[in-house]
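Read the single chain below, which is given as structure tokens and is the form predicted alone.
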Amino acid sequence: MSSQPEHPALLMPGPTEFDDAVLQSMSHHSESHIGPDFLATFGETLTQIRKLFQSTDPAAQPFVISGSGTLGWDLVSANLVEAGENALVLSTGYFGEGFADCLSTYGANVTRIDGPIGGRPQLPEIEAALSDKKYKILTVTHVDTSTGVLSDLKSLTAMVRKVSPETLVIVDGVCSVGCEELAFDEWGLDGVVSAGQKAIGCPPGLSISFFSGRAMQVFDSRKTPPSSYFGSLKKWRPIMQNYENRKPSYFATPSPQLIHALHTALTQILARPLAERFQKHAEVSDKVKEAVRELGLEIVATKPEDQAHALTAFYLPEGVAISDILPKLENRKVIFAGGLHKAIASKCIRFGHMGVSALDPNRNHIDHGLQSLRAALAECGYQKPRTRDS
């Protein structure tokens, strides 16, 4: 059981539940950024994240900065683009449409090529794109929390390989690092974006990226200089590599309490196989949406394939509302999220099941959450539909 106080299950798509060592851990004394102590810990948590991205490769570079998630973007459209280069974006609800924002922001040349409602754009049309004109990278989202769609990197990579060798492949991997298969090196991809606070574990306030050592030569080729000061690989690059050696650097000031966070976080995931992690979350999530199903609701990613392990986003019967349901939730102590991607925003809510929340039997979250989610639909007047066998 938990030590913490009493509190609400936290079961949205991030931030998530925390294990109770990684939020001691956030209480450690306040430290010297390049005293020899924080420089280990700092160095073996850089180190662990090659070990979480499943990559060897030495020329490939981790980077964990103070910001949230979307900080990810900026570092790509910053540091990976010049002005008016083409990028091409495959969106599959909010979270693309915001990197592609931000990539126009930057200056970047932005095709984006939507998925349906609940779906993925389709290697075809990716392939025809690409095809089509040159691009110097390709963005998709691993899992996009606004429609819990869930896209195939691997056969995705394997394609642009093929068709467009010199096109940089990059992840948004904020709601994927930690609960589904990723293999860097193997699919061969060229930057993951990410963050603490999903299925990692870690309270909001990092920013954590990956990059290969060929994103790191395409970034030393640039023409122009990074567009952004904050936002510079030229100098964060120095930095990591010194931390990762144990050498004092700096730069800007890092967060010592929310790195030992993270490295709390990440000893725990790696003192077992990734696989049993991958597969554990795949059950939990196999879990909840037999169960969302066999309430007569429809999950919002349509295609099982298509469907993400660390959320469970679907569509609310006619006539509840989330105005009336997510209180209901609430007053049996469990926190969903309402709808994000505009479309479908009104309609549908948000049941995330990741990290200590899905792993940890003790903590019964996610029977809780069902239960309370049965709940509250019938408190808010809804029936199941008869079936012919009920």
Contents of the next structure:
Protein chains: 2
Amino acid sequence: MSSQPEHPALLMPGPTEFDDAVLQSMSHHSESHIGPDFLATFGETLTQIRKLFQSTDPAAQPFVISGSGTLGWDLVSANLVEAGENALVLSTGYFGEGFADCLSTYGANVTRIDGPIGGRPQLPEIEAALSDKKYKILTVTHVDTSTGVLSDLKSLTAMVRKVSPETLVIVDGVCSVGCEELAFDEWGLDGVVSAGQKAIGCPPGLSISFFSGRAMQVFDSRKTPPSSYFGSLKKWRPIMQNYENRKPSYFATPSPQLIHALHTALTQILARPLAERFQKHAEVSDKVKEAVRELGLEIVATKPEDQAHALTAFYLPEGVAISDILPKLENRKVIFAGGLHKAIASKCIRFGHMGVSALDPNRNHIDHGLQSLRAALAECGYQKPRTRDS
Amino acid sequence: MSSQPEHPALLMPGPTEFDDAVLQSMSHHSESHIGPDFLATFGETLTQIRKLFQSTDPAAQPFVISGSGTLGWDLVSANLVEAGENALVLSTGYFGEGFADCLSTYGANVTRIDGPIGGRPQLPEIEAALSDKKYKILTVTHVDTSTGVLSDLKSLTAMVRKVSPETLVIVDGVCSVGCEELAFDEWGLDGVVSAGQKAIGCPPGLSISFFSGRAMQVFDSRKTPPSSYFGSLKKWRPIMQNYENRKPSYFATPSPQLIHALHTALTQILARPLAERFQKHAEVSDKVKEAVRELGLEIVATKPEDQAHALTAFYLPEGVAISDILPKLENRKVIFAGGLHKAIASKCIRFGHMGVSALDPNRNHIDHGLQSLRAALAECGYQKPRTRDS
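Please supply the coordinates for the form predicted in complex with a further copy of the same chain, as a counterpart to the form predicted alone shown previously.
Now the complete complex, all chains and molecules, led by this one.
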């Protein structure tokens, strides 16, 4: 099925498992980062990013920069908000807290609205905050990898446009882009920061972001220069525009190998309708969540409409420790992730179901993951509670 | 000779050509970034970095972070100097100017001493500046890729220690680490920022840096928090220490594939004495420079002691345009780089001779590069001037 050596199925919420062709692209021979071949590859990749975001706004700007997904927070915090300006952060877990921390580092006045553990802030509360003072930006985590909570970007953005039309709506889409519905133009988003190593299916090392024409205008109207150097959109915008126009230019050396891998991954993604990809991820997610509930376990994201399709975070039963079950899963050649959000880190594990693991039935990752989960829980002495029908 | 598909020899001053085993490591199957296998690989890699810098100071700290080499400037500027403090930048080309620009972005008061084109600032001038006011840090580009000028770190650091012992000496070693002699502890350096894609021979995408125990103490005595989030040494130090101690932790997802490639490259480098590696690069550099002079061409770095061994930047003859000769070279399957430093960009080309291209005689890159250069010049109508003896 795969030309990769046998190894445990990596079913963490990122990095995910990668397609063979994507991994082979990582070994691309060395080439000039400003030569015509690579200009074409990188240029096409940037145009593919537009399609991935279902955007046709020519003023919107894609950025692909060497770095971790975390770098996306710096891009937003050092460019789209100035020191002393207000930022409203909607938090649904660890990554909302991190985004707030990053915004504060660059001097924004941050107000954070935390959802309850396993839930998300509700519109009336957000609307009240927006009515209270003027916010330059609002940030929201589309899927928080620490809780598996999904945010409803469409309703949120519609409300913000009504209540505070000038506020930029910026999305952390690290764990959503490539598996959750995301209609950038249609929903009126101003920015999404993401990374390659989750549902996009490209090895880690790239910060991938997309900003609306409106966000770039707000950037252009800054009174102070960007407060990061490597993360300066002023430095990177001409470079990205030049690559998309096949013109050589230099700010910092890109990684041709990672860009080739991303190009391969995006070519695969865009070869099929995006709606089909989102639907398949939803079906796999439903299957995993049903199996988890069937085991008598509780999903961290409490309401069905708040449950992400990228991963399932669920609480371990009383008496089963993470340090017990993860090695038993690994013995069965499955790697899940432990908890990350400090409030629940010791109590939950996370089953990622993105990219090839969700889409390639030949890999059998999902069934193998669920079977291994049942077996490992039994090995830990867990018996599922009897239901009324049994 | 190589399992890579046939392609032009990439003889730019980075990215360089890569070893087959290094490129194969880039295709490593996906694995957990906090699992025991990757903890061991990354931990070993960090320990290898210490050896690469010939350092035995346990308080010194290596950092390997997803990003371009440029990110190293942010690490220095946002962590080792605070807004309003003085930084002295010694510039030998484009990259000195960039470092100064980055320091200013984070609020340092920058004084720049520029060498003449093709030369470097001299010790008396630097000493006078250091006597004039107190500088928190001094930065110097070991090899400026835009000019091929080499700095003399040993004499410089000895002078700084005498005149201004508290000033941190920070080196931009992007184009020197792995091919130029660099004795971190012995010379008393406080920091080197580098990247993988030049003489280290790892594909681009990693910022590699090393700071002395003293630099980390200065960092710890900051009055203000680090002014970058993704580039915060406060965030990264515990992560690097945990990897070196094989303990899982998380700040931002590293790139296991790039780390595997770096590990392979460093294992190859450290399998032989470093002195031998530096010597071989010097021999290849001497050969290239002799051939260039033999052609009647002028090397940008005027004095022999200022000439880097990583690359040779040289002026094209009157009447030969970069846009003429580079395609003719590429027809012969050789890629050189055009100019980069604005003062000479249209007049010089750059021949990189690092890593496998310098060390693996089977690749025949150096002779092929020189033969192609002679042929392309002839094709452009250039005839070398007669010497007295001919």
